[in-house]
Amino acid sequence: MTIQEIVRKSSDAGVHLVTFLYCDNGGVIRGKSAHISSLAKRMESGIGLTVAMQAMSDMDDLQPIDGMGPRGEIRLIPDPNTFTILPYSPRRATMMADMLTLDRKPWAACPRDFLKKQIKRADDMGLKVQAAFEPEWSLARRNADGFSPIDDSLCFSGVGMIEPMMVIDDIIEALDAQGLQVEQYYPELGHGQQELTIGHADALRAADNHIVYRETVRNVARQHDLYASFAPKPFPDQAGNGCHLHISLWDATGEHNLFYDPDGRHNLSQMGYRFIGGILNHLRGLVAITAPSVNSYRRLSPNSWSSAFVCYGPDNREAAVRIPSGYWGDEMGSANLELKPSDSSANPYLALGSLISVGLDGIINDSVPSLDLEIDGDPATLPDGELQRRGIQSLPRSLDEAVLALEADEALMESLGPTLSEAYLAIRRADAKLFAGNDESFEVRHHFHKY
């Protein structure tokens, strides 16, 4: 839509505030709003934002990053293609924003632009990226001690669908109204845990959709006097909330899924296996981006169906990379890879962009993974000697360990670039230090609210 069409549509609908949304390096969704009276001007000139915002760690502690202090400003420039009136708050609308420097160029610390660069890299190779985020989240009520799950039902149970029925119906209606195609819903393993999936889309739209999804779920839940948290482990004694990343590569026409081979092992093409090889080669550093919070490492533990080892397998939910079986009648269209060690504390633009980057490296370098890394069961059940023989490494067990692995990964660091990587590493180190000095309840409380 043009600026004029957006202003007219907003005025006709009675919208008075339009928020330019972005996601920071810490995975927090933030934004600034323009009043309808100045919307046209702000869409052209942008809204000012201090450069310091991309150096904010948990609890808004500014980290000492060169060029990201109190002096300096960028502009939030909205993408008109993402305009949507909020069905749960019809006098408000949102657009996703890019970060531009004052000379109108993409800022080197803009996560959305980072994803765009990886999409272009794929385009230059004749590849179109399709992706979907598959988030889990917890519904809770506030009580005297903090928060408690809305129920203690079992995984996929009919009983588990009763308590959240009204809020789930309203969430689905709100997602539909914003153009997000809902595919499945079910109560998950943890008490009060929900999973509601939406369809795949081109890579940039998929990341934008995840921002819309998170905002919609949390807002609709509050209207029902409930709280929705996407934190990886909001309740330490319950199953963790992942956000599995699904990805596939298509030809330049968008008609042929290049991960599909009816004669390939598990119906996966050699390109698909090389993409897996790229992921596995960089996975220990990649999880610092896809599972980037201190709370993430309560979830990434053996025997928890979240993956804890560098391995892959067909329909294996304990493998870091799962090769899903295709759906009958749409085997080609449904071929994809699923990254398991990923959650919603991640910035979706950084997570998906980094996944694309390492996968393309695998294609370029012909990184076909060893059959020794293909796992049929739970790798945690294998003896240590067997894991060593097969070259199956464990994933980092803490954010500190993951950050060190990321810093040592030359390809990922080069992909992020010096500005973005320096800021990202600094805030993750600060987060690890902050929570190391506090107890479990402090960690859980602050992650519950943050995500």
Second form
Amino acid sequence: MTIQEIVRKSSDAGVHLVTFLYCDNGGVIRGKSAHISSLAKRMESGIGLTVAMQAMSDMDDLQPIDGMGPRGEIRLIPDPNTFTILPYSPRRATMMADMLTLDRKPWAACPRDFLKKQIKRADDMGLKVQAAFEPEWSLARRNADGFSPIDDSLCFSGVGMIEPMMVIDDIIEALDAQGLQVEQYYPELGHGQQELTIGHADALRAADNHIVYRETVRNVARQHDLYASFAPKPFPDQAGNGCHLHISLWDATGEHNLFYDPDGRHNLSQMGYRFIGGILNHLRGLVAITAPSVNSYRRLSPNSWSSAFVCYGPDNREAAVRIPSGYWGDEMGSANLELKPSDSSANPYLALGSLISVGLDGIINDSVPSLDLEIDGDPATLPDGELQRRGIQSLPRSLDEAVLALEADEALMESLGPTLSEAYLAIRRADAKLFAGNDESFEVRHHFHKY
Ligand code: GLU
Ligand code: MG
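May I ask for the structure of the form predicted together with ligand GLU now, the form predicted alone having been displayed?
Okay, now the whole complex, with that chain kicking things off.
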């Protein structure tokens, strides 16, 4: 759509504010809005943003990063392809914004540009990336002590569909209206936990969709006087909220899924195995980006179906990389890899961009993983010494450990680039320090309604 078309469409619909959204290094969705009277101008010139915003740790504590202090300005420039009028607040619309420097170049700390660069790398190799975010989240009521889950229902149970029925129906209607392809819904294992999945899309759209999704779910829940939490572990005694990342690579025509091979082990192609090898080689650092909050590491523990070890397996929900079995009649189209140690406290652009980056490295370096890393059951139940014998490492058990692994991962650091990686590491270190000095309830409170 052109700028004129967006302004006309907004005016016709009675929209008075259009928010330019972005997701920061801390995984928080933020934005600034333009009034309809100046929308055309703002779409061209952008809305000003202080460079400091990419150096904000939890509770908006500005970290001392060179070039990200009080002086300095970038522009939020919206992508017209992402324009959507909010069905749950029809006088408002949103667009995803890119961060540009004053001389109109992509800012080195822009997460959306980082993802675009990784998509371009794939493109240059003749590969098209398809992806889907598979979010779980918890519906809660606020009470005097904090939050409590809306029910104590069982996994996939009919009873679990009763309490959230109205809010789920309104969420689906709002997602449909914004062009997201809703695929499945079910109440998940944890109390009040929900899962509503969205179909795969090209990589940039998939990440944009996840922002729209989080915004929609949170807003519609509030309209029902409920709170939706995307925190990885909003209730420490309940199942965690994953946001598994699904990915597949297609040929340049977009018609052939290159991860599918009917003769391959588990119907996965050699390219698929090399992609897995790339993920596993970098996984301990990668999780600092895909599972990046302190609260993420409460979720990544053995026997939680969220993965705790660097391994892969066919249909294995305890493996960090799952090779899901294909769907009858669409074996080629449905071939994909699922990254389990990933959650919605991540910035989706950084998470998906990093996943693409390490997977492509795996293809380039022919990193077919050893069969010792293929696991059929729960790695935590392997006999003593078997994990070591097979060379299966644990995932980091804390954000601190993950940040160290990321810092030591030269390929990932190079891919992020110095500006983005320095700011990213600084805010993660600050978060780790802040929460280490506080208790579990402080941690839960500060993650519960942030994402
Ligand atoms: N809730 C689990 C997680 O934290 C995932 C359960 C499943 O859908 O396999 O990742
Ligand atoms: Mg699930």
